[in-house]
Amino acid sequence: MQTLDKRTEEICAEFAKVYDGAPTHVAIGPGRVNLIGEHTDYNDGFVLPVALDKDVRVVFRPRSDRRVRLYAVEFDTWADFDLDNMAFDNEVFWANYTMGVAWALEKTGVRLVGLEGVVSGNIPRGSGLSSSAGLEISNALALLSAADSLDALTGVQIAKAAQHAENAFVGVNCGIMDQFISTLGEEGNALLIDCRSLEYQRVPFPAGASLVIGNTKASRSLASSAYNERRAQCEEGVAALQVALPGITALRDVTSAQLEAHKELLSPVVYRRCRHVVGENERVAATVQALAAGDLDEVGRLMNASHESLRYDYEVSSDALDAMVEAMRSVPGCLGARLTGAGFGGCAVALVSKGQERAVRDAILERYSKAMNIWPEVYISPASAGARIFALE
């Protein structure tokens, strides 16, 4: 039996309020921040995310039937459905993530049973730190555990099922990174993911550094339309480059030297989009090498270069994100900083020397708030553990 922390105890107390008796288990799905490798995932490229110490938790107990009942503390609403009769819920949107995961797990051949539980998360919603993946993965572990089928699927299969749920049931065209790192993250490590093959390797995160994440709290209203536009521009670039490079199927297959040699095939805008993706894949590889060598200054330089590429070549930054990154970089202990996520708002991440986290936080609170007239949120996190489940009795 796991010793409960205060937060799990509070969620168990909520369980006691809405059900008779006590829960049997807690399932935890963490959020994530991407250290480097932005807008590379849908180009079959490489990403290097880290699991955060913020997560979504489900305390639950199995039922003997096929009914699922979950109460969400932060939303004060219920997901209540039958596993034999699942349909998109237009009223309680978060419930679709739970239903979608159940639907996707059963498509793998796992026969689920019902459960009842309480859901609570402390991943800031709408911040680009993947509260949706935390919800999906914690729900997946809960559903598999209730059915006594935790060993039926590998971590990769669970992540793929959760992504399929979000794509095909919820209707959000996300990549695999968020579910992958939430499922397979490991304390003290980043995770290098090949988004084409789904091969992965854990990359030790340096003990001498921390991550400081600044939430701009700015609107991300342009993110969805810009994402679709950038994706189409990348596909246009691949189609044009195939004239000279017939073996390529994605920008992942193109080197910077090849792109420069054939840039005349591309419009100026599409060329810049491709230059970001191709260069970003190379920066991910260089970051892994720098981490292995313990060269934190080089990791920081690569993060800075990533932000400039996202700002000028991919054009997905914003005044708020640029102000956040500038505030982070104003402190000598900040080794590098960049926007993380789709862009146009959400969060930036800084690599910070141990002991300098509070100085960076204070600079964000002072400089960013003055520049944007918005009060930000700041999170300090180590490289944390991935999804896990514990018995409560």
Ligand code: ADP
Contents of the next structure:
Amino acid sequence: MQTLDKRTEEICAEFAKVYDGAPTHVAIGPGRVNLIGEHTDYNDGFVLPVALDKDVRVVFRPRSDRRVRLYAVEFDTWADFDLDNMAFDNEVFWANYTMGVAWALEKTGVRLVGLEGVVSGNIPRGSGLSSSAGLEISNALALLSAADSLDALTGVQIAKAAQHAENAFVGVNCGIMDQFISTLGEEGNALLIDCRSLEYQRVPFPAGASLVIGNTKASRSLASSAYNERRAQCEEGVAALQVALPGITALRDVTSAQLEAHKELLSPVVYRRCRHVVGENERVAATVQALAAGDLDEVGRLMNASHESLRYDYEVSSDALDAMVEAMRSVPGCLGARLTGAGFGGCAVALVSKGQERAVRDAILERYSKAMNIWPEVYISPASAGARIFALE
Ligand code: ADP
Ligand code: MG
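Same protein, different form: I have the form predicted alone, so give me the form predicted together with the named molecule.
What follows is the whole complex; the chain from before opens it.
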């Protein structure tokens, strides 16, 4: 049995308002921030995210039939559907994540049962810290637990089912990173994930540093069309490079030297897109090495280089993200800073020497708000645990 923390207690209080009786479990799906490896996941490449101490959680109890009823505190709306009759919901958008996850889990062969519960999250929504994965993974654990099938799937299978839900049911063309780290994240560690093989390895987060995340609060309205365009440009690059490099199936297979040798096959724009992805994969590998060697200055330099590459080659930064990164870097204790997530808005992440977190936060509040006339939010999070579930009294 779990001693309730304050947030779970509050969600249980919401449960008591809308149902009779008590919930039996709480399922927790964290958000994430990616240290480095941006726009590499859908190129079969490498990423290095950490799970955050912010999450979406569901308190729930199983039902004996196949009806799923969930109340979302932040939206004040319900998902209420039958597992045998799921259709895209145009009115309650978030319900599609729940339905999609149920649909994708059953496609793996698991037979689910219904549940009733309350969902609540403190991951800022639509800011690139993956509240959607937090919702999916907390829901996946809740559904599997209700059906007494938590052991039926591995963490990797759960992450894949959640990604499939988001791609095929919700209709968002995301890679695997978010669901993977939300499911498998480990306290005190980043995960190096090979997005092709889905092999992963723990990379201890350095004791001498902290993560400071700056939320630009700027609109991401350009993000989804540009995201799809970038994906298409990467595919175009692979198709063109295959003329000279027939063995490749993704940009993950291309080295910087090969890209330079065959750049004449690519339009200038597609070349720059490829240069970002190829270079970024190499920076992930270099970051893992620098972390192992305890060379935090080098990690910071690689993060800075990642940002410049995203800004000038991949062209997914924005005035707000550049202003955020500049504010972070204005503090000497900031080792490196870069945009994180798809870009065009959302958040930037800084690696900061221990003890310098508040100085960086203050610089963000002061300089970013002045530059952009927007009041940002700042989060300081340790590398936290991945998804988990607890029985409640
Ligand atoms: P991000 O994953 O970067 O936060 P997305 O647009 O991918 O942004 O996902 C945000 C969506 O996830 C929200 O619009 C909502 O549908 C769903 N969501 C996130 N948090 C919650 C929550 N606490 N309750 C219900 N739905 C949520
Ligand atoms: Mg998302």
